[in-house]
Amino acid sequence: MYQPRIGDPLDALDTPSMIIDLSLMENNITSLMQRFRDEGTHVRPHLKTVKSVELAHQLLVAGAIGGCVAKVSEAEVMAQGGIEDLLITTEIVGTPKLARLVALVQKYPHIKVVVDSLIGAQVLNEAMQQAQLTINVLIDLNVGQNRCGVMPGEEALTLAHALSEMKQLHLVGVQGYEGHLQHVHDQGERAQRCRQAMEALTTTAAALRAAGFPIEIVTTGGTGTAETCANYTGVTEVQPGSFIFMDTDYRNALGPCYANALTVLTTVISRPTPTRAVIDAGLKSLSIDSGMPEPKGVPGVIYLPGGDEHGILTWEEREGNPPLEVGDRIEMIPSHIDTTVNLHDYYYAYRDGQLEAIWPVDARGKVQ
């Protein structure tokens, strides 16, 4: 059985397989460590998109100060691999779930969670005296992405005053995510916006303190709103993911200031007419809820689902066609870093053509 060693050559790879290129992705790191240090923000990055706890310390030795996760299962992984400041950034609602947390907080107190509703805040505090425990909480505002979250100002104000009749329960924070302004391509708009949602968040923040609530953590911001998040005054920690690695999708709202280092290599399996080629990655490796992921060095060649295992490369026929043959490899660059990441069980990390480091996707299907 073909089992990949370090050192091996890149060609050694059977495909697919999700490889990293380790000088772009470790100068995205170090270019976006450097930005929040000079704006004195902390970096909270959101580890739903690596799933790696390898990566996770990564990002905590270039100066984290902890991370983000989406999920309790997340949380299981990343704290039991000795990440334990965090922030399950997603409402937790349910006793198989709540379950789960107790235990995780019993052994990691410094879990931090967020609430936005009267019920499930009351819930989690039940759950936590049962267990006779505390837990941090923020709330969970709604900054105009319309998903999860309180309204800024007076609901806020009303769950804040509930909380604290909830004994169990601490109030430190609030977060405020604008999602919704992630992928806004101009960038005066996306700025514009962005300080909108930031006034909401900081005012709300301000209310709370001066309503007697202590209000420490004031967390948001993702790899496309993150330095203007950072530079509103009041803001305590951005929470980037997928500057790491980047997507095309980021890429194309940003432009180059994140390198795309992470591909999915594959092979050309059929080269059926002039104008296709068949590759070895369908839906199963790479996805595409963001559009189409995109032919890495061959110009005018557009990637289509083939279905679970197949992806079909295709071209307008011209003078220098794209010189595929089967058998060729070809990089493919994701739309969607964090879907596709989720399909893969290794990181396969490169420097020079040649592999030096082998990471287990450890947090993989981690969506409970």
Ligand SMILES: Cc1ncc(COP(=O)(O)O)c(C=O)c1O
The other form holds:
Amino acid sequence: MYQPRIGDPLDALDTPSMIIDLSLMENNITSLMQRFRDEGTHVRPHLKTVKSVELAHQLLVAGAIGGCVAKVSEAEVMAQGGIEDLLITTEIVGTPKLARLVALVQKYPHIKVVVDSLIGAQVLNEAMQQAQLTINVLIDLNVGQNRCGVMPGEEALTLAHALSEMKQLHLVGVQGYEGHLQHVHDQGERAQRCRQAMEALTTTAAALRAAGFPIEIVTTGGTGTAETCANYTGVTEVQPGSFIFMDTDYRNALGPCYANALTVLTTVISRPTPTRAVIDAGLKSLSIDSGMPEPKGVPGVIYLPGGDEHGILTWEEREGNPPLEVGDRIEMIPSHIDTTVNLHDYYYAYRDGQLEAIWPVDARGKVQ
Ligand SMILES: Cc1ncc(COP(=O)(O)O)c(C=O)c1O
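Hand over the structure of the form predicted in complex with the ligand; the form predicted on its own is what we had up.
The complete assembly is shown below, putting the previous chain first.
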């Protein structure tokens, strides 16, 4: 059986496989870190994109101050892998999860978590009290996404006052993630609406400080907005995740500021008609929640899902049809990077066409 070995050419790899172009990925990391170093804002990348301990370490080496994770199970993987300054950006609710969080904080005291309700804070406080632990918490604000979060202003102040009665919880910051703006195509509109969200976030942080709460962390931003956020006075850190690999959804919205550094390598397994080729990558290899992935380097060819294991490439009949034959290999650019990465066990990392590293997607399937 073929086992990929370091130094192998790309042609040797089995498909479908998730491959990284290392030069492009490294450029994405360097250019993002450079931007925020100039702004003086910390970068706490969202590790729910990469789900990889190795890549999390590379981001730290490049200048990140820690990481964000979405789930306790992701936090477990990252903390055990040596990434200890973690912010869990989702509210943690329910007995089993709280027990896991307590066990984690016992070992890794720098883990922080967001709260947005009195009940949620109370059960977190009780769980920590039973274990005689404290945890740093951030108030999650709704700055327009209408997902989780208390409203900026009064609601946040009310929750902060309630938190001050809960001895195991130390309020250290606020989070306000403007997820609804990440893919707004018009750059001016995206920036303008983002500044409104930052105004709500930073004025609430200031009001909390004025009321005596020690708000050190004001955290926000994704790949689409991080620059505007970082420019806004009062924001202390940004949380972009997708920039490292990008996807077609982000590329279409932002243009070429970061490169598409990850693709899924596939093989043409059938050529039934002059305008159709079938590849070995369907819904189990490529997500379609943000639209269709794109075949790389064959303009005019579109992808349609052909079921769990098959993908259909199709095109208008014309002179010089794409020269796709059975056995040809074609790279697919994901439309949504996070949900595609979560479908694969390994990253195969290439430089100049040669395999340089194989990294597990350590937190694959960690959804709890
Ligand atoms: C709370 C939070 N912060 C940051 C991000 C990172 O966003 P992106 O991967 O779009 O850069 C996300 C993504 O969903 C998120 O939910």
